[in-house]
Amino acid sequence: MSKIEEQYLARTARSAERGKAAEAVMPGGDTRAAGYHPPYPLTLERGEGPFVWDVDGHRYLDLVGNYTSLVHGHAYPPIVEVIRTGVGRGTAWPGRCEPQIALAQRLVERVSSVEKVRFTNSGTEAAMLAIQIARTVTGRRRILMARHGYHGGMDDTETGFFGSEGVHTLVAEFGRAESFEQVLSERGNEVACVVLEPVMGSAGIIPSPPGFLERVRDAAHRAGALFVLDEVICLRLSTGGAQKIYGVEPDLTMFGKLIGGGLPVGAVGGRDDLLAVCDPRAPRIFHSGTFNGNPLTTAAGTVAVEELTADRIDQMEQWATRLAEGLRAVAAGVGLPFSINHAGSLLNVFFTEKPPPATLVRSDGELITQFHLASLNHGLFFAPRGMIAMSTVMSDAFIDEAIERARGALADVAAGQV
């Protein structure tokens, strides 16, 4: 056991004491892969602005925003306030909302390429529905998607997220237009839609190279195949999204996270033509559920868009090249390898001299874990995978204090190299 981890157990007595009685009700005492880490996450018990506390009384930066969710940070009084005053005239109604309608209009006046929208309750209901449209439409199964893509919990994306092909999923090498163009001219009349992240997420916030997207988009419309962009966490990059960042139009596009102010979302927008397929007065698709476009999240989700402006996206880019650059300059004065990715206010750090290829299987795995364990001693939070989102709630000092802070679990990672 390093020294870290036996620091990090000391201080989070009462987090390994709550998983103990997590892990009698829930497998592995979790609910949610994406967040847990050995020898256990901890257990917090509230969040304001852009910090969070623990059940032990620490409180931490947050860097991670709940994966890229909480674009205003914790508690963001005016989503809270419209909560409060919606969830006394009740949660969930038999039918529609103002609110849903605000959404939808909201999203339909940012994203050039919407014209109708359709909500479901997490990304990967939106995933779903989008492969569902896109085979309903072409009468063919199969998906592409990149290698490690990340789509969502349903077996289709899955396979493909963790680098295989499947039943109904073939893959290709992100970034490689090429790769992309071989699979469908070689089995092109199979494939319903092309699935695509414009910034790979879980690989490590990898960018699509230029022109990579309009050429996967064109060899997709060739084979008759929809093309379709998976926005869940590239919504934040600009007022329309990654797809006006590198201009190119979808087919259909998925949403998820920040659309719902912090509540569980998830949405489809696109042409009408397709989106036609769900429509009641004449379905294609029997598309429900009993919390699609809830009044308290649209409404909280009204509010996250609307207050997501240009502005607040371009500061949140600039307080993330900061961090960028001052993580860079403690590294190297550790003489630790460090590379970062880094698109608008997105990073992913690497204990390498340059950021890897998408992959799951990391060189420098051991690395990451002592400074994700040696970070959340010194007061820091961000993803396992070292992953960190900005949020509009942050300023110079918090930017700062975080690089101060990661100068000390930087320092206590390279003690533990000696």
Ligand SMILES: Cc1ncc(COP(=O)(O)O)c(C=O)c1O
Given for the second form:
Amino acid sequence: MSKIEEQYLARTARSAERGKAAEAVMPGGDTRAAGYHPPYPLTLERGEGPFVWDVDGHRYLDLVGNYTSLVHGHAYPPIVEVIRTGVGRGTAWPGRCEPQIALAQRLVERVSSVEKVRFTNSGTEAAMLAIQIARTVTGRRRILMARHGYHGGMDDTETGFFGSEGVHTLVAEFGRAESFEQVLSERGNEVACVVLEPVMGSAGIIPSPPGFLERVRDAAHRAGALFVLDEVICLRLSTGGAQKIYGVEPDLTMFGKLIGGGLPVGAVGGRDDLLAVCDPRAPRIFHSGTFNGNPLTTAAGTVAVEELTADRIDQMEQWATRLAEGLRAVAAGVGLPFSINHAGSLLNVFFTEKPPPATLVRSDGELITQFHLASLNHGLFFAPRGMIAMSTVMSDAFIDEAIERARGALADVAAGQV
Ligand SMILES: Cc1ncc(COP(=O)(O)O)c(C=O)c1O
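Form predicted alone done; form predicted together with the ligand now:
Below: every chain and molecule of the assembly, starting with the one above.
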């Protein structure tokens, strides 16, 4: 056992004890694969602004904001206020409501490819709905996605996440348009839609190279397939989402995370004629959901979206740059190979000279694992795979403190290497 791990065990006794209780009733004591890490993840108790606290009473600088969804941090006062006001009027109504209309309006105003919206309760459900719409309008079954892309926990997209083709899933290589073009020229007549993130998120914040998205979209259209962009993470990159930055309009867009203001959410937006398959006056899909567009989520989400202004998006990008530069400098100071992928307010760190392509098995697996654990010991919380997301409630001082704590964590990692 490394010193880093010994220290983690010593400072998180109550988390460990709650982990045992969790293991008795949940497989691996867990209900969300992405955040799991050995020896056990922390048990958390509270979040406020850009901080979270564990049950052992430690405060952490939260550098991941519930995996990018808390773009305004924890318990953001304007969101707390709408939830507090709303909850007294009931949490879910079996009918349309004003906050739902407001959030749909915000998405239509902001994202130019979106004419109509349907709400779901997670990004996974948004993927399910987008794929169902594509299958309905094309009469085809297959989807084509990037190898190791993540579009939620459903079996058709999970196959591709793990890297292989499945019964309904074809895969091609992210960033290599010719790889998608080849699959589409050979098997395009089986493909209902191509699903892509403009910046691959969970695979390591990998931006699309110039021209990639256009070429894939054009190849999809030549094959008669829909082109779907997954903006569950990327919406935060501009007021119009990553599709505005890249100048590529998809047929359908998947949303999630930040548009719920911290509550569970998902949505599909897109062309009127495509979303029309869900129109209950002439439905081709029975798209329903007990909590779809519920008033609490949509009221919180409306505030989150409205308050994500262009200035704040720029400010978050500046903090991400400041953090990336600081991390590079401290890593160079301890002599570890180090690289960072950076897109706007999102970063992913790697202990390799250059960021790797999308992969599930990282060559720096041991180093990133040690750095993540050492960072927790130093009061820094981010995704075990090294993903970091800014929030609007950070500050220069917060970023500088994060760099100082990372300096300590990196020193521990370097000490463990000798
Ligand atoms: C790009 C992307 N799509 C879809 C999802 C699934 O969203 P959810 O976790 O809300 O089901 C995620 C979740 O991390 C995601 O990162």
